[in-house]
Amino acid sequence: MKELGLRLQSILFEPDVVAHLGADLFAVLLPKLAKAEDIHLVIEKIQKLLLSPFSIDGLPIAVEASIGVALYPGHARTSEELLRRADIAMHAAKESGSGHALYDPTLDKHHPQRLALMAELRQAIEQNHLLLHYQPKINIRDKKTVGAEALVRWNHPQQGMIPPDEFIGPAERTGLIHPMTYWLLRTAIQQCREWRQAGLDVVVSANLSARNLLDPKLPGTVVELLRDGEVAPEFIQFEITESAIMTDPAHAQKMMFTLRDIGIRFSIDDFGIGYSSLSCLQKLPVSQIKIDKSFVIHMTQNKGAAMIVRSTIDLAHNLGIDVVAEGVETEQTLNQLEEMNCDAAQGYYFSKPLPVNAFSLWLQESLWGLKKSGENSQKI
């Protein structure tokens, strides 16, 4: 990413701007482009600079890019809209394999509806119309629940349940991810308090995005929410993807240590499909990793996937890190994970994500539910 940023800067001139938007996404602003047709010259320059491989630790790495273009004022009249429509064109280029694409309204037939949806999402957050579903994490040794992941859901009054991918990604790009995350944390902490008052000790996990890790207000907000909710930090865990950390590793590391000092524990979500390695986890305050379901689902039929899972578990344990396997859907998979000494599991074999009332009932009635009082329990 650093090398690509330098290469992009090397072919542009003042007052052109190169910005790293996150993960593997860059934006290029060309305020002095003479005429619209000249954009093809810039595209050619970018494609040529990618022809030479990148050298990483002496290894040549080939990089390909999909380029989306939006023009002012023909395609959009605000910076936010210009970025959104360039993003639409970029995804069109990626899907078609053409390498680049110019924005066209036909590429985004539902764009007006998407904009309206974001306005409605803001209202849904402010008016507390979102809801949380909870999916249990099961300790593999004693087959009992030790925690739950809190997942945001949106039951739209006209459209019904909207898939998370249709509003969480746009919320990240538009900045709505901050109020939505604060709503999630406040709601999850309040629910954790209610469970504890009912004698149900559940460690609740909440997901943080790349933007959340760059928010200087986050630690103070967490302290305030925990104090108001009368919940100890040990009952709240944050899940972060590898890509979120790698967006800005220095800031992410600083934020994680600040939150760790408050008492928050961290889990790396979807481990194995991102950019980091187990060795880099030594530099981060991580107590848990979650092996991505793409490995777990296939491990009973695919020896390669099983080997990856086993190796990851062994290496993580050597670093003092617990391991949760995502995507457990069969008893055979659970048995194999137990043989591999995996710590915990999550997936449809135990339960799909449930609304709070259904989950509370599940905790008390399921064979996988919480241990009875007096029994030894562990937090994962």
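Residue numbers count along the first chain shown, from 1. What you see is a predicted model; the values in this text were computed from it and never measured. Basically, rigid core = biggest C-alpha set you can superpose within 1.5 Å across the two forms. First, how it differs from the form predicted together with ligand G.
- The two forms, fitted on the rigid core, differ between these two forms by 2 Å or more at the CA of Lys48.
- The Cα shift for Leu361 between these two forms, taken after rigid core superposition, is smaller than 2 angstroms.
- Once both forms are fitted on their rigid core, the CA atom of Lys32 lies 2 Å or more apart between these two forms.
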Given for the second form:
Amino acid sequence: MKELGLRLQSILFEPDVVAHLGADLFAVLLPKLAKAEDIHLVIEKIQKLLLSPFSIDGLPIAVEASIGVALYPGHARTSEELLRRADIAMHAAKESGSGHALYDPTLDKHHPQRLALMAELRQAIEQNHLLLHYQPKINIRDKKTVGAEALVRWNHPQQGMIPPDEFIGPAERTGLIHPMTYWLLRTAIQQCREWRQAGLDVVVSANLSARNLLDPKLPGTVVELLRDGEVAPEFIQFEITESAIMTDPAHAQKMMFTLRDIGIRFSIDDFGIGYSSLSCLQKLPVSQIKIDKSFVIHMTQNKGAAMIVRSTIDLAHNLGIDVVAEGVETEQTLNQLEEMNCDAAQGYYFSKPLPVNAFSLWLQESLWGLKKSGENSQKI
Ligand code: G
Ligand code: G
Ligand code: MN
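Form predicted on its own done; form predicted together with ligand G now:
Let's see the whole complex now, leading with the same chain.
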């Protein structure tokens, strides 16, 4: 990043400004651009300076950038607005893979009421309009539930249930992911405690996003919440995707070891669709991987998918890591996973994610529910 900052400075002139806005985010201000079309010359210059590789400890590293452009006064009249619209254009460039994009008001339409939605999310967190649904993870050997994944839902007063895919991305970009994650952890830990008090031992998994791994306050907050909730760290597990780790691997690794030392265990979510190398997995304190549902859903029909699932299981086991298959929708898939020695399964075949009351009931009444101590016959 330092080298990139220097290179950017080297091609710009007074009174241009290069700013480092965060992790891998830079902003360039060009107050003296003569005409709007000239922006393409600057984009070309920036792209050219990325062509020669960067060198870290003697290793050449290729760097790619997505550039978003917003123009004053055509696109925005305040600095905040200008930055926000450049950000929207940058995301459009990233999504299209074109490398650069000029802000276009129709792009705002792709993010319907995004800003208003984020203001409302802040309120929703404070006013408890968020809730958690739970989906069981079943041990394949004894076919009983061992844990539950907590999945956030937003019950919006006007719009109804808003799925997480629609607000987690924007929450990450606006920093609201932090209060949201704290809310999620507090609620999940509290729930775990209530279940344990009712004699239901469930390990609760919570999803963390890339931004959470960069949050220096996270470990302290986790310790506090566990203490307040009187829940042992063994009962909480964090799920992180490969891509969240790869956003900033050095930081992620440090954070994961800090949390591991607190006693938290990690599961790698959506495994197989990201870019994490096996050598990377070996360096992280990971106790479980979750094979992505795109492989699991097709494994009974598709030999390739089945082969990937089988190899992933063997490989994880060789590294001493447990395997959960997500997206188990049929009995046939479950049987095939059992034959492959997979440890646990999650999916619609057992249960959809359920609201807490329905899930508590399911835990006690389902054939797949919790193992009852001292009982070896289970009612059907
Ligand atoms: O059921 P489902 O639609 O819940 O989830 C969609 C996606 O949203 C999943 O990939 C899941 O990992 C993610 N997700 C659900 N809840 C949370 C959460 O509390 N935090 C984060 N970071 N992601 C979540
Ligand atoms: O990425 P993550 O594993 O956190 O997300 C869980 C997501 O997977 C949720 O959106 C949940 O609703 C969905 N899901 C859970 N089980 C199944 C399943 O059996 N089939 C499909 N298609 N999706 C599932
Ligand atoms: Mn998950």
